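Coming up is one lone chain in structure tokens, specifically the form predicted alone.
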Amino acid sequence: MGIEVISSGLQTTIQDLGRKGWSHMGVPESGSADKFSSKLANFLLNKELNSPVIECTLTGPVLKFLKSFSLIITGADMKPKINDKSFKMNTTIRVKINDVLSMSNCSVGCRTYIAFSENLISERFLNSASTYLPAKLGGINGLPLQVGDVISTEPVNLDAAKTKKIDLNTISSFTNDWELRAMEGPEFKFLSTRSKKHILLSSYTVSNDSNRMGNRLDGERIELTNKDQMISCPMNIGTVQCPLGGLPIILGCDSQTLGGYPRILQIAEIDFPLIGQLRPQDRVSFKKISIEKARTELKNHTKLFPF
């Protein structure tokens, strides 16, 4: 016994950092859509960064605690309360038996992460607890949390003497107007001269038809000079595809590993967490970055979690 689901929220799942190294077998990485916020929650609790957390989407759950432990909430602010009393994000809270965590909706960002001082017990597949909804793998029966579910937890050794610190002022604030750093994709050359300029100068709107697999964008259509059918090619998180209709798709953590649409841009890995925070009607623009600069930025970013 550990946590009872009183209300499930819009789409609440158990996630960790995913299943890296299996894309050649057609298995998506999955895991937390915003892995930075997921790691931050575990980091602030002195836990392994890959420990399972609860991911909430747009509207959070109501959870009743069947034992005492500590928790912390990161990511989008869903106005969390314990027994109807508000508390701050990114702050460790101690809860007691029968305490109730309630969460509302967020207006900026899309996903929130709840980490606990005890480990969440869930199903594992390929050494990951991440819930992959299309194939019903991991988590609790491979599904979003349901009313009445009880998530078991188990104690974990936390070394309080090694409390870790992070400057929360260095964390980018969420917005409804995102700039994603990107490099030219393998098929960028398929774009017309006008569209090559347009895609890096204009903004798009995130469509309602978006999820963990990808974010469809609305805006001025991209012109393709080569409309021949492509042989399916490898895809990755952050790949920006352009279907024949001309409206780009930003692939997310649950995306397919192969695809047949032109890969016109590749978002830099440092901005992968931002993809997980895109919400319908947000505005998105792309800023060109070199591979060398992207690598440097990523290396500097990883130093935020000193171990």
The other form holds:
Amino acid sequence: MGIEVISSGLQTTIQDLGRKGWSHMGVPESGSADKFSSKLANFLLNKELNSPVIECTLTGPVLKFLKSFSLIITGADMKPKINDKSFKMNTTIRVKINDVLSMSNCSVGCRTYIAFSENLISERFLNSASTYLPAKLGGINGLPLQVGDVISTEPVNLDAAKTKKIDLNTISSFTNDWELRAMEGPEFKFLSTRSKKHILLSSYTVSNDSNRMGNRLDGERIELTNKDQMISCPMNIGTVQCPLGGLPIILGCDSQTLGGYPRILQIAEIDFPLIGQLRPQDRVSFKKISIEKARTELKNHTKLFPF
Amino acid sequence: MSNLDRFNLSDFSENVLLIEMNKNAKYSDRTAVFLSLSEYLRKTLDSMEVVSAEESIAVKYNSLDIPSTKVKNLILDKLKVFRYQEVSKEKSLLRIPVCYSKEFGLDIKDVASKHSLSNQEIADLHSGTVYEVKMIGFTPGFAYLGDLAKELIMPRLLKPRINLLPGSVGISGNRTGVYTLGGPGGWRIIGRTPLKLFHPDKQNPFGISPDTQVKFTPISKQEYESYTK
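Can you swap the form predicted alone for the form predicted in complex with its partner chain?
And the full complex, kicking off with our chain again.
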């Protein structure tokens, strides 16, 4: 007994930080699509950063509490309310038995995270609770939350002594017009001279058939000079693949581990969380970043946030 | 030729390195070399993720924990001592029963007409080879097996299917494999196996590992059904 699902939302799943170390067996990393927001939620609650959270997509769920908890909501603003009373994002709130959390839709960003003071109990696969929908693994029966589901919870010791304070004002805000920092991918050389320039100048629209596996982009088609069928190569979160049709795909956290399309760009890890916040019809452009600078950005980030 | 001349090391991103093979490195079976090298690296490199494809390996590391130059030197040291041996390990043979019926083999008709073969001949050719694992990836536990008999080689479907049933056995180019989980897939389907190859509840969830050899065994529809009971 813990949390009852009154309304499921569009695609609400249980996620943690994923299953690393298994990509050689074809298992994607998975976990929260925006790992920054998911870690932030747990951090603010003094919980282990890897604790399972609820990930909401575009439209959030309605949840009824069968216990009292503290909870916190991060990520895209789905205008959360407790018993019809609005409350602030990124702020811990106390809820009592029979309180109802309702969330609507967000207009900027795509995913919202709810962390609780108790641990969510869910199925585990390879040491992770993350729901991986294509193989129905983790979460509750490997599926998105359904009306009537009850998520059990168990008390957990919260580590009261937070070692480091963070400044919530330094969290970058979401937009409908994103700039993602990217490096040239191994097959960047396959692009025509024109496309090599244009890919950094033009902006793309996130297509409606995007999901946790990948964000398909619409816009100016990229010209490939080498159209031979490639031998499958290792892929990564943030790899921008370009099929022969010329419309790129940004791979997400559930993406396949190997793939056969040219890897034209690679998004810098510092911007991985933003990939999870791309919503259909958002605009996306790519800004070149050097490998060195990408490392420095990661290092600088850890000075602001200890995760 | 030393290994350092055989392999190229380059940055894929700020925390992924790519190992590729030099074009003039002579190995009879490059895929086997990569599988063997990736296993060696996985065993000897701490807290790094090593993913092997047919002609390249990605090594993922955390650039905040270990500088990239250090990772590169570590890998170069490993490459210096790595020796590929043709038969390095005892392999276990896994027999996978397959029903090559029209009902299960959604594309068996197309394969038959393209190559002027009967369904029986397709089943004989497909089940007449002991396959090696060429790489594992795409989805959990999906093994690319090869080489497929030349007489069966077909390109992928132009439009992948959205939802294959679990156990579907497909072919594409000179590879064959089992869609253990079902789901989307662009390979031509020639049959189905009742054997489960993915066990999420077991200690080792994966039915096929790089050390597995695979032989398909034709079964009838009745045998298929008695298997699933």
